[in-house]
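First, one chain by itself: the form predicted alone, in structure tokens.
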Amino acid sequence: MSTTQAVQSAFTEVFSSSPDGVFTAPGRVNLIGEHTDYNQGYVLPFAIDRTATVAIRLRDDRSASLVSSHGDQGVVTVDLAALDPETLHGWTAYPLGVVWVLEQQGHHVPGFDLYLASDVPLGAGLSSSAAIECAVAVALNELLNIGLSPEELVLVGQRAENEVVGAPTGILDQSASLLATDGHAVFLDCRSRESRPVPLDLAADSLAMLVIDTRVSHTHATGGYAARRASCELGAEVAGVSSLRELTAQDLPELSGLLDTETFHRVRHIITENQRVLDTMAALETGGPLTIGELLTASHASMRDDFEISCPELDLAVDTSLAHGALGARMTGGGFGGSAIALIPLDAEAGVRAAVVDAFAHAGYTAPDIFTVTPGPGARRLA
């Protein structure tokens, strides 16, 4: 049975009739850039083969029905007339923070009945919360007849995770999965939201992607994530700029007697991961995906030591990748665990498997779960 059939199945047990579409999106990997994207910087993410995917059908009252496939909380009821960001908790706080912002931007939602299913694992780093968002942004723009664009629907979905949710996050999550084409990744220039496929055929240099899943779990609404955002404002201050985006290595000689320690070296993780995004494109177009390894790992050791945002796990995890034949590797997402990337040759593929596996065991870490993702399309509507 296909996921659409499979959801279509579950929506019509839960709710005794058939929904009115069902739409999906997907999860995504950040390639390269990381913290980058509040910083008015340059991302690289693409759109994974594991994606949040939505049942739903319109009502004519202001009553919203939902459940999760995940969920043990069965049917969760609200009334949307009613709807307030300070009483939106656990997983209904994607969707419904959703629909809060297309309510705020004027734009009437009725009710309906939602069924949620999602294989993108949770507090991994692979932006499960945008998938979710993304779904039901995109089915509620078409059931409804809104016509926002995919760029507008972005801005939805990060206001979503701003205001309802509580995360500080970017535009980075929403733009892979919303925007992302097949077999590319998604270059981002979040000053100007310009953005453009750039080819990530793996396949073609028979090359995997491996994620790593430390099962770290970690969350963007802690302070950790606050605080380096807070951070990279005090550094731009200081800088007497908008944002990071506007210094290049070249200042880094002059901030580095302007700001104390730790700020400088915060300020140095962005300024110099947004020339490994412009670097990691180039390579990409000009030389193909074989010729990125180092710019990932060197990303990887920036993130580790200057931003310090990795942990023991993911650090073993990329360390171990590269020891057994990963071209290269590296944490992704928000950091404080989730998971890592690495890069690799699929005759290397069972022996980082095992390798990241035993060594795993061996420093008695929780097993990591392990698999391959492809680069693919964007959020849509599969019936």
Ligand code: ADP
Contents of the next structure:
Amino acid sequence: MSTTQAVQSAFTEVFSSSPDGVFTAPGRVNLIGEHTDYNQGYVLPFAIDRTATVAIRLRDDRSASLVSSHGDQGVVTVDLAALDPETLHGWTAYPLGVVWVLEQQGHHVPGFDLYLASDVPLGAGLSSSAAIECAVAVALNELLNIGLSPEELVLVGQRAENEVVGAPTGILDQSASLLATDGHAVFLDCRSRESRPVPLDLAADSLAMLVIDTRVSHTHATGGYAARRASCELGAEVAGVSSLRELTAQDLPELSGLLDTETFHRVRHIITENQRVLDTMAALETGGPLTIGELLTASHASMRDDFEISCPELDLAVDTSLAHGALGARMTGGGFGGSAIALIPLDAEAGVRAAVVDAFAHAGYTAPDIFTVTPGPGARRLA
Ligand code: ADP
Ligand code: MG
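Could you present the same protein in the form predicted in complex with adenosine-5'-diphosphate, rather than the form predicted alone shown above?
And the full complex, kicking off with our chain again.
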């Protein structure tokens, strides 16, 4: 049975009628460009072949009933007329956050039944949250003929995450999920919000992208994320620029005299990471993915040493992958847990997997979840 059929029949079982439509949106791996999005800089994510899929049927009584295949919360029913960001919590904050933003923008949502099935791992740094927001945003946009562009839907999802869920994230996750094209990464300039596809054909070079989910949940890290944001804002203020995006490596000597040591390290990560994104994009366009390994690994070192958002499990995943044949490896996502990625030749895959499993067992860490991902298409209607 296809995902579409499975979600359709699960919907029908719960709600005793068939859905009006089925919509899907992917999680993402950020290839490179970490914490640069809210600094108006560059990012280079790709959509993965792990997706959140929603089946939806509209109703007109201002009620929403939602159920997820994940967990045992059962059907949650809410009165849309009484929707309030303050009282939304748990997983329904993601879909209902999107509804709230749409209504704030003047779009009327009459009511709906929704069934969600997702195979994006939760809290692994692969943006299971944005996948839900984007699937719901695309679904309501189409079923209600709202007419927002993908770029506008990005901002709807981001605002839901910021103002309803309460996570101060940038536009990276929703942009990857909504703007991606199959076999490509998405280069995104977060200042102009211009994006363009960058070829990422791993199979052509006999490569694979391994995700090593450390299963260290990053959800406890909201404070760390916000603290990094605050450091970046302080750095920009002291440097006298509107965002760290305005600075380049040439500014570093002067900045080291202006900023306290910690803030200088945070700022140096953002400046060098922006350059690495540009270098990675250029490398992909000229030499292909065989040529980006060192940039990925340099990005990890910067996050570990300057931005200090890695953790021992992520460092072990990266170091072990590199020692067993990875061309490059780095933690991906907001940090403090979640997943690492390793770019590996196909013939090294079995060896890297085994070595990482062994290293984690030897260190006494929880066994990691290891799987490959391929660059896939962005959010769309399935049925
Ligand atoms: P990430 O986006 O990196 O996976 P987040 O903490 O931003 O991590 O989002 C994870 C949260 O998203 C979960 O705690 C849960 O509330 C929600 N979520 C994700 N996938 C599902 C799902 N399939 N069913 C219910 N809730 C989900
Ligand atoms: Mg998230």
